[in-house]
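First comes one chain, alone, set out as structure tokens in the form predicted on its own.
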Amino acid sequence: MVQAAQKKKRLGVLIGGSGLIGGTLAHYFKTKTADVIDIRAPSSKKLSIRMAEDIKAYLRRVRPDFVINTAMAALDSDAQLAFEVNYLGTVNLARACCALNIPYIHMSSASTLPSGENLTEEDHLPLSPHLSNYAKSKLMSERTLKYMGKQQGLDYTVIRLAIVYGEHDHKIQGFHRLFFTIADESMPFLFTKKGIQHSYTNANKLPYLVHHALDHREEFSGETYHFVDKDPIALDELILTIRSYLELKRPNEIYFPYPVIRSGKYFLERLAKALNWFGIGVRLPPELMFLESFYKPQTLSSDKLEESSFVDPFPDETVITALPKLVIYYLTRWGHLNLITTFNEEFFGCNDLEDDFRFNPRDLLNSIHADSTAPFVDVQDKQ
């Protein structure tokens, strides 16, 4: 009788999670729901989703309950790749899914949007040939999972993600990217105007919508969702925050017109071609395609999320408050790349070991066979 009440213990697959959104579903699954939720999380040597087959073997093999795609090649990415990655990928699992009769949750980017505020669901750019590569493939995605919804039955969910941020990103990127510059002082004016919104995405928050999403699927399939903070944030005042939780002097409090910034991102874009000739690879940060989007605002509504079943787990945390934690994570992790070493001391004191490993080697090494060479006995087996 209780084996029989007790549920079956689901198995899912998760695409993308080397990433901070898949990461972070990752860990979310592995330490929250261990007891009912199993999540694998293959590499793209065990699975690449450019390759049909590898899809179908992979998952013919596994047999999950659901699937959730993270994944998505760089911003910067040539059209062939963001093809492959970004829309092929999508189609294909969202087929493969479909065959198994499971549920497939897509992650999809407010690129797909106009600029404008309080954007519904409902809202999306025309496709063109001149959008980016990425956001052409993201919105060809949405559209042909919307497609197979209504033609083939799949069970579909879309999450739209805005400005992402949370810890355990490996790659500065994103957000990070604009908290990066500012932490190494390179961003010596405002690049933007004053009080232009944008929406936050807070990745901590996600897993539980997945999760409540995974449970309601009557409620949540066929859908699209804004996954976004509630109240959106001024570019300008988000920027000088961290500059004061940095206690830094730069960037100065002056608006460079975005025409002054344009010219100058086309030198830069000229100058790196120029440099290649000489053999020197220079490489533009892939942020530079949303550099208008820093003068327009973007802001998503998220009156369709807040309508429905799900309750937000946090609901006072916001990118302002979360940068504090954001703070200490990023600049340790920056420090301990020598990416950044203006704030190693002032923040975090002092590590003897540190010392000792860089000045007094030999005694540590002394110290270490000394003291701390024999096994563990703690994980001896027990005879």
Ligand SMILES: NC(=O)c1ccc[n+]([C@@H]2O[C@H](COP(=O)([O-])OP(=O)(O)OC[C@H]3O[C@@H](n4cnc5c(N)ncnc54)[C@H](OP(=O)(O)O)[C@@H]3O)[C@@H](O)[C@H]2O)c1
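Here the rigid core means the biggest group of C-alpha atoms that line up within 1.5 Å when the two forms are laid on top of each other. Positions refer to the first chain, counted from 1. All values derive from a computational prediction rather than experimental measurement. What changes on going to the form predicted together with the named molecule:
- Once both forms are fitted on their rigid core, the CA atom of S18 lies less than 2 Å apart between these two forms.
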Contents of the next structure:
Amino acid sequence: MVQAAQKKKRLGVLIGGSGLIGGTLAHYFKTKTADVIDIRAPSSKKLSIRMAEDIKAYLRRVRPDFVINTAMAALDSDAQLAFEVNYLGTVNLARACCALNIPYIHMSSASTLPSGENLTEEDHLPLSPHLSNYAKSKLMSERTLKYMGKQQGLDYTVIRLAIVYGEHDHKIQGFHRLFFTIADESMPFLFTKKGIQHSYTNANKLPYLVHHALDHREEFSGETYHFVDKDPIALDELILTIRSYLELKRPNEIYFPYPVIRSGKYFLERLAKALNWFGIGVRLPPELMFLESFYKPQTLSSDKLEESSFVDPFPDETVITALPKLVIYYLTRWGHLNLITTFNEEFFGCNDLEDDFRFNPRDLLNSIHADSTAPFVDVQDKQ
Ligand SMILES: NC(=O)c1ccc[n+]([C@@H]2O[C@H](COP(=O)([O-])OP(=O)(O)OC[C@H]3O[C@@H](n4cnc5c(N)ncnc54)[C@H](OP(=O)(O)O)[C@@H]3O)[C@@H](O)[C@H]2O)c1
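Now that the form predicted on its own has been shown, please provide the structure of the form predicted together with the named molecule.
So here's everything in the complex, that chain up top.
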């Protein structure tokens, strides 16, 4: 009996486990499915998917039952890194999964889609040299996985994500960069047009889909799914809602036209280049590459997933309802990291130990020595 239960336990390899999406998946599998699924999440130092040999050696050794890939090179990576991590890494993982005859779950992105409304899984941008390195590598990955599904019998599922929101984005990217800009009061006006809608993806719900897709291969194999909140949200409405949660006055409700913003961006890029010339390193947020999309709608249809056997675990949770939780998490984190100073201790609360650490380190040290250095009893071996 015990043996049968042990046999059933599956082992998965998660690539990108330190990232926003990978971290959320790792947490889910460790806390919710530990009895039936074990997850190995090697860091990029242990297993870099740029190296085909690393992938082969690791998977040969671990012999997993499935692989989930949430790795990506930084958004503004050069062509080589984007190609090697986002595309070649994907292809090599897929080749290894094919050889081991195991499912491969791949995270893709709405950057493979044009602007427009109610876009379906069949839609995609034409592959062209003018795409950003990120979009090009994600699009090529989708195309090759489809090809390998047909030609090599690869058992894969592509999950296309839109603008992702959730806790633990330690790099402050995408949605969280927008949120940070508002919290930091560095957005003076609205960099969008009235009512321009986009789709948003809830990171916390994604693990439930991945788990479901792993359990229902016959239905999900060889398929692409959009994973977004059912209803899109207008960017101006979202920004103004965040502003009111934070009780801020900025950004002003003035809509800045795109040509003005584009000129500003051009000027900033030149300025950054000039300053770099003098040895002053200036790095503009990579999200500036998406500036144009603030002025164009991009909404993804969720019909295909809704018609599948997957059931949304928290149907009422949206980017708007998640805001209070996100506000508390990120303002606390950014405050502790001294990234924002607008929100004072009133918000973060008062901590006696922290006060002692700041003002009475000697007393704190003595009190810890007096009563808090004995070995943990609950960690000691029971004799
Ligand atoms: N966040 C979004 O808004 C968004 C939107 C649409 C789609 N997506 C997709 O979702 C996936 C995850 O995105 P994310 O936001 O979670 O990214 P992220 O937070 O930037 O994390 C990226 C992860 O990739 C790992 N990685 C980078 N280079 C690697 C390499 N050579 N070998 C192995 N691992 C490597 C990083 O590990 P280290 O830290 O150790 O380098 C990190 O764990 C990506 O496929 C992305 O395209 C994200």
